[in-house]
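Here's a solo chain for you in structure tokens, the form predicted on its own.
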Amino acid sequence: MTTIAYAHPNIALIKYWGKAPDQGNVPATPSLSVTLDTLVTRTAIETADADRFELDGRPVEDKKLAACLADLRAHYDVPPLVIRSRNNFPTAAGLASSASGFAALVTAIDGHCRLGMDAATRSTFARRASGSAARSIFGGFVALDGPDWAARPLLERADWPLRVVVAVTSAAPKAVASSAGMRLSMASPFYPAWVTSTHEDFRLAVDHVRNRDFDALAELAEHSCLKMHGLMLATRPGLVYWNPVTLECLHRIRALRAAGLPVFCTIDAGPQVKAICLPEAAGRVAAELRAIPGVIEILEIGLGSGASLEAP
């Protein structure tokens, strides 16, 4: 028997960066994200004679995946399982791979060895493999914050439609991966700084995500981001996720908001730029940034549901 299951990246507006020390993978920050449509990871499992992982069609072995499977067995009846997770964008490219790779594989072992996990649960043991895919297995808005660090949905997807498009810079995976780009980022000596201050952030945006007070929303978010990748910058070395499109089309989407555009940028650890927008701006948004040279690929999308058995 073949279980199937699928989930969607997410987008954090309130961004995550570090790791509380020593506790399993618990975030050093609380987080806001959307979860995305149209983006999707297809993880199938079936029982075998051994464990073995297929990514896009080819085998590899991976850490985090086999430490994710030891600790599901430690808690649960899980037998050796072959693992074929597929991505229709780019893996590791800054599109937040992990996040829906991780929420799809705990889903899917859920239902395949029929565990009973309610969605706290899964979301739990999706975050101990990576801290993002706690928030993938809900969909619309979504908080994940302490002290039992399991993600929570605040607003359905239905509820404040916002659009995201995004402009695809590179293909190419990123040169350090976000886990290790974490760690060297707590030595900097703007980390505990960055860890005080995002406590209030997320505060305040929980607020403004219940109100949809896109204004104030947009302003907080893009502190965000640009807080963190200035903390990633005075790591050392430092971490430069950016290429000089990523950096124009930052611009672009300023001028935009600047111009009255109800429009905000946010950009992950890799080179690949979100703009969120009200639907109304979503087509003027992507033309702004299809005519940027070196954008590879505009996509338009909205907001996505949870980690589900169900194709979306």
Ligand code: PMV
Second form
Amino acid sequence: MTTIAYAHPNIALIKYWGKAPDQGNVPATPSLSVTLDTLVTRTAIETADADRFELDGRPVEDKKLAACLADLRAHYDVPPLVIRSRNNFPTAAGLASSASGFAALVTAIDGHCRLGMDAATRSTFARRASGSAARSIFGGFVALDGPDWAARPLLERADWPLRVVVAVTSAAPKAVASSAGMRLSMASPFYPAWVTSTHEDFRLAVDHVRNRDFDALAELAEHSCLKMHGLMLATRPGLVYWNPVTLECLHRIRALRAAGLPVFCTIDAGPQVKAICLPEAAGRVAAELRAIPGVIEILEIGLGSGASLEAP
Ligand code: PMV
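Having looked at the form predicted on its own, could you now put up the form predicted in complex with this ligand?
Full complex below, order starting with the chain above.
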């Protein structure tokens, strides 16, 4: 019997970067995200004689995946599994493939082994593998904060159908994985200020989302992104995830907003640029970014649903 689960990546508007000193991959900062549609991880699971993992058709050894299985087995009866996972977008290039990957994995195992987890429990197991994965369990606007560090839905996608225009500027895997980068950043002199101020950013952003206040969210989300990249730059060795095209896209998006278009920019631990906008601005934003030399591809995406099982 094969069990199939799907999950979408999510994009943080208030970023998480850094871990709490406790065990269990607890983020140092709360975060707020939107789950995307169109981009998807599909994970198929079968019971087997020994664990085997294939990503995009190739056998791989993955320490985080092994740790996630061990974590589940410490709490539940989970037999050896063959896990086949596919992304319809580049893996490990700043498009949050680990978020959709672990959300789909935990959802598939829960369904396959009939573990009976609720969504908060799936979110907690996904978070212990990859912090951002906790948020991909839910659709629409999602918050991840303490004290329990399971994500929770804030607003349904239909209640504020923002669009996300992704400018892909490189298909290469990122140079420094986010967990390793976070560990380095925690020694930066900027780190304490980042953690303290992000708690306040998060509280305000939750209100802006609930009020559907685009302008206030735009200003705050762009600030959170640039503040995180400021911390990354002030890490030793400096973490520079951008390329020249990334910067060109950032300038273009800010110029469009200055000219009155409802759009703002966010960038994660990779060179891709995500322009978040009201639906009426998406066509113009996509055209402007497509015209920038070096932009490889433009994806125009809506907000998506949470992780789910394929109906048998
Ligand atoms: O949880 P990870 O390892 O995928 O790290 C996520 C880090 C950022 O994408 C840069 C920010 C975030 O909150 O998603």
